[in-house]
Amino acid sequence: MPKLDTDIRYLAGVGEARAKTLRKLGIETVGDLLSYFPRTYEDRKLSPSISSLIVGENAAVVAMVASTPTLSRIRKGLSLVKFRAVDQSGALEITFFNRPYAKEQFHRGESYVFYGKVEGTLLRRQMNNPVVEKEGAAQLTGSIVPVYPLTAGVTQTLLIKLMRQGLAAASELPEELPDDIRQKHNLCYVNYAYENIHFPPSPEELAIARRRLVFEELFFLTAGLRLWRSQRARIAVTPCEAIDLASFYDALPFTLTGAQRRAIADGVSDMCAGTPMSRLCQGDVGSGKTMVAAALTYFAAKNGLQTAFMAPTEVLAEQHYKGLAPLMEQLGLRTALLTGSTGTKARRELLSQLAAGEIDLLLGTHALISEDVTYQKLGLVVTDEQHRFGVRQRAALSEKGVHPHMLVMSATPIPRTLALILYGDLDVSLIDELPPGRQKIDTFFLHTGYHERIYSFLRKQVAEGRQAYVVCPMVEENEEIEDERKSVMEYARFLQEEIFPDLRIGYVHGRMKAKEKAAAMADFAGGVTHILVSTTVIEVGVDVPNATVMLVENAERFGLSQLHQLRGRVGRGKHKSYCILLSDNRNPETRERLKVMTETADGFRIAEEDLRLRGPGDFFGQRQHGLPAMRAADLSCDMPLLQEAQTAAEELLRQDPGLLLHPAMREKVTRLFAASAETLN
């Protein structure tokens, strides 16, 4: 009998080759197999008779083969096997395409279970390529059947057969939830949950199993984040001295908003507290988060500490440098930029100055966490557009100093409940007001029949001295996607040659070399280029006040939060700005989703709608490195259970802050957060 730690290759029907394929799904042991949950289910319970089958729906029915199967070849490469199956109530025409061997598999007088979509008419029902099993030997029909995520070389049939073998080890599964919590929250035992998440006899038993597994997953995730946070709070660092920031405020050519000042005060308070700051500064597009980072950089420098400021792209890092360097120089701080494009000689000189403490603020990309980068006294780490980094990368930058303070910034609005998962280890400062003078952006949702009028509008804007972005969802041609979904380069060429031969059209995409990308952005920012065709590489940080139009092709292919980010690239100057979303998609849900963009500019409301309509995929598309993957929970529908699990975890940690009375739980939490386990020691 298999055990939880039994290597998957020892199950019947696997072997070395299949084991290698299964490892691509993260399945190496029987325990891994049991934790590979279905993504959905098909109700393949038997219908009472052929006459009860509803045309257009999937169904399973027992029927006897009533005619000898015939094989015919329609044309080269296409064959049909047909026969008639019957029961006491009627007949069902069965057809198999391109399965000539099916002619020999079925014999008159034998009964089978057929599962598939019922087609035809009420008088002549039929099934094409159904799932078929011998009556009395069914494994894939006759019940609620799990549907698993697959990879090449792994079929549903294989996983179902392996899962039935693996469940023999379910009795070994440890009961890791404390019994009082399990009883208080009306949760089933763990072995019952695993058996019924894979092969539920009924929807009710599936719901019981799923509730247990989702609660447990969210409970341990919350416990890990809270434990992580409490352990960090016990780290002692030399507190910064309170310093008057009047000089910083006086150096600014504008007045900060109340929300910005509150976020700065939060950061200063953290840095004076004697424990490392770990704060998320979250604010909508254009709310002024960078100035919060600048103020805390100034505060750190006045306390003798260096700051490392990491951005996700060279374009954004260079833009931050151009914006912050003059301000910092005016304040007496020395600033430098380090990216992958920094030349060897310049890099060597920069690293020497950094190690000698001659640089107060170092801006850059992932280059900041390179092995040869050494700081004299790194005291503040800032990461911009935090959702593009992760726990590990944050930790790698922090390790360049001795418990430096950490500020992470995100302009991607995240619903509060989701933020508790993504950023459960951070304190939060919310910048919920925009600086004066930001323009309202008129947003329109149109179909592609408006292209000609839109191009005329773009020409009018350019004639008035303005500029425009055109965003495409692709970089290269793809024959499987409609012609209008052109690549950036193709679309730029089309606009230049066919629509605007007298204007200057530029393009930028993520696969360009850094210098090419920077040159294209510089041309647009300097007004050399009238229209910039781009992928979402311009989604964050790019600041061209003269750009007044954001045209997004195939808008249905973006999440709402991403569209909101793109819209935030315009409306940054004194001129009236517009966002035009184009889509011919007729799906009612898609149209409802895009219509939200025309109704509100509130990033947090948009994020809530994105979560409700699309699920949490957008937010977890680039999962936080170091956080455990969620196998059972779906945050688009499990929010009430998330809150229940969080409350339970917090109550337990109040009674046992270090989980010292619950060693099994502590061991599981450490295992889950293995990528950052050192933070729990």
Second form
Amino acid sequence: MPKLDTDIRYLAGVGEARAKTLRKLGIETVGDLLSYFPRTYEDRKLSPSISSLIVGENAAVVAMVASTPTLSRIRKGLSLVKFRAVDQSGALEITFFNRPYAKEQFHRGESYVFYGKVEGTLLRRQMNNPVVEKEGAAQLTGSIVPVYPLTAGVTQTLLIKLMRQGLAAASELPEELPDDIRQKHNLCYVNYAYENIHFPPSPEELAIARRRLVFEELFFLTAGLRLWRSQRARIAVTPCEAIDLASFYDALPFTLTGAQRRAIADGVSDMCAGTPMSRLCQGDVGSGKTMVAAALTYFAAKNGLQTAFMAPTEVLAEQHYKGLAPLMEQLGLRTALLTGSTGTKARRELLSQLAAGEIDLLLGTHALISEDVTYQKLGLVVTDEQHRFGVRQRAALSEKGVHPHMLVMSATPIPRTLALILYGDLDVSLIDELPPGRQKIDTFFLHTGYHERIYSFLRKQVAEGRQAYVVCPMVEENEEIEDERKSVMEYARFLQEEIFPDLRIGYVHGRMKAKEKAAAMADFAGGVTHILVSTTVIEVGVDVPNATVMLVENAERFGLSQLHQLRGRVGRGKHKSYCILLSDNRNPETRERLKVMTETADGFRIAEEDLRLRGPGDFFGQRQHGLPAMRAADLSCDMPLLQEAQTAAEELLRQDPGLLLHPAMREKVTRLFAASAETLN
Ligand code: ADP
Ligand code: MG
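Complement to the form predicted on its own: the form predicted together with ligand ADP:
Next comes the full complex, this chain leading.
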């Protein structure tokens, strides 16, 4: 009797080679297989008759082969096999392209199920290359059929067959949800859920199955995050002493906003509390989160603690270094930068200073968590633009100190309900106020017929001494990486040669070496280049106050929150700024989505809108690293269910904080997080 952890090779039809391709989909065991959920479904239930088939729609129908198949070779490399299939109501012409063996496969008088798109006319219905199965032995037709995400060497048919085997083999799935919770929330049994998520007899049953699986996933996720947090909350650290921040405030060229001060006060009170701080500082682009980190860095240093400040890219790390080092120096603190580009000698020197406690603030990228980096007394860890880091990476960094305080900063406005799930392990400070004097960025949503006018507008801005970003068509996940490079470089070349021969055009894309990227950014920041063509690598954090135009090509390819981030790259100085979104997409929903950008500048409203229009998948995606992979929830889930799962988890943890009364569940969530830790290595 196989169990969920039984190797996938146990199933008939899976040998070494297949096992290897299945591994690419993350499927190694029977359990992995069953948790490989369909992307969508096709209704392949049988239509009552051929005459009921609607031209233009997909349908499955039983019909009898009524003519001997003919094979014709139209030209080199193209063959056709044709025959007629009938039932009592009418006829259906079947054609197979380039499948000459079909001629031998079908015989007059045999009945089959044919599934495909109905073409032709009402009088002459046709199907090309249909899915065909013997009547009575149908696995792929006659029901609602799952459609799985695929990889090379794995077909729908294979997955469907394996799935049926897997479900039959693992007939008794362990029920991991506590029974009272299952009942209280009207959730079906686990067996039913797995059966019906893969092979739902009806949409209603699919909904019941999905409800349970989504609930379960979010429930365990929330419980895991809360457990982690409560464990951290039990750790004792030496409380910081309340230090007066007046000299920090005096050193700033501006007055902090009320929201900034509140966030700083939250952090100070955490650090004085005697347990490690785990705080998320969330604020819209340009709300001044860096200063909150700077204040707490100062506070930590005055308490004899070092700070590590980790940014997701070298560009950002460098920018923070340039911005913060002078301020820190003025306050008597020593700052250093450590990235993958730091030379061996400089690095060695830096590390010895760090170990000796001669550096108060170390800025950098992932390099900060490399093994050979040791701190004398790491007390505060700041991660910027958190959605690029995961729980585990933060944990890796915090292991460098003895339970340092953690401050996480994110500019992605996450709707409150989701934030509680995604950041369930953190306390939240919200910076809901922008520094005074920020100008509204005028946003336009136009079609590509405006290109000429836009180019002359760019020229005018540059003539006035300003600069512009042009964000290029993003590359779809499955398109080749080459394309990303090509589209950015080609567009840059086009602009340089055809449109702006007299201006200097630069470009950056994600595949450039860190040094090249930094050089391109420095050229733009220093005004050497006028226009920067880029992919979304500039999405987060980049700060060039002289840039006043953000032009986004193919804007429909971006989520609203992403566009909001891009727009946040301009309007950072004293000059009037503009954001131009270009799209020829005619889909009304897409147009509605893009129009939101022209109507509001409020990041939270934009995020809510994104959530409403696109579902929570994007938000889960942003935090994919270090969190258990979301399988059911990003398929589709609604907000009420999300809240229900979360409330249930919180309630349970309130009654049983360490999950000591629920050992199976404790083990389950621990395993969930352990598994996601492995994927980081
Ligand atoms: P973000 O929250 O997007 O990280 P930053 O910390 O980069 O924002 O701040 C954006 C800009 O605003 C920076 O140039 C910073 O110096 C400036 N700034 C921050 N706080 C204030 C303030 N209270 N008043 C005026 N300018 C500020
Ligand atoms: Mg920032």
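Here the rigid core means the biggest group of C-alpha atoms that line up within 1.5 Å when the two forms are laid on top of each other. Positions refer to the first chain, counted from 1. If you're wondering where the values come from, they're calculated on a predicted model, not measured in any experiment.
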query: Rigid core superposed: residue 171 CA moves 2 Å or more between the two forms; finding: yes
query: Core-aligned C-alpha movement of residue 517 between the two forms reaching 2 Å; finding: yes
query: Threshold 2 Å Cα movement between the two forms for residue 508, core superposed; finding: yes
